[in-house]
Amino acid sequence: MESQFIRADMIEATEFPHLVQRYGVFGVPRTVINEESSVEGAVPEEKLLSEITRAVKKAV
């Protein structure tokens, strides 16, 4: 899925411990969506898309 409204950033957890603490990272990858919800670990594409859709609906 590609959209001009979606931005993704990847960080190295050991280099940014303040972000690890801010987002409560316990496992990787951790995907944070709109600062509202997150998915931890490798999840199936359907699960990730479901979480993104749910977060977008909450934001509207």
Contents of the next structure:
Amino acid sequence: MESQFIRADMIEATEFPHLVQRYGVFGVPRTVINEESSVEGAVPEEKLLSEITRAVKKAV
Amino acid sequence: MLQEREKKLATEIFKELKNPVKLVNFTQELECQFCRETRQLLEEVAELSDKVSLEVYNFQLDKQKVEAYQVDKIPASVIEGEKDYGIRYYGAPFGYEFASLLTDIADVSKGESNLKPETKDDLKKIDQKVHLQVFATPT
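Coords for the form predicted together with its partner chain, given the form predicted on its own:
Next comes the full complex, this chain leading.
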């Protein structure tokens, strides 16, 4: 909501097993960022923010 | 579909609603179990506040809407406010997901998230597309 560049999908893991398999989701919640990196667990917003920032930098 | 306590929770959270929110649901003609349950759940949610409305589209037939909202699987639920913030729920939002759905509706209605001011500042600096996919289960 705070950035027009960020979109977020909430995915019900049990209904989409092929995605669970594709991203190697072994525990929930798990947040996949831009197909490549991911964060496991309900992390504090600072942690998620730093992972997002890192993913963006990597893409440059 | 909704239990009494879920309705109570929704009514409580919906007291915060400010601007209208549109829920956009994608399903199909021969509804899968979760497609049907998602649509029913959203119908009941929309009934709980006159600020919440629901539009239902056919994932196979309403190609323009599928394209416009960029949904790639069903059941899909979009929470749209003054604009489309890019929030999508895939699958039936039960359990914990239901509570998240309600808070998201409230946030979208207010046009503001509950993030810390410094987090918001940092997010505003992002100038490339980011796609977050959060995997969750109802329990």
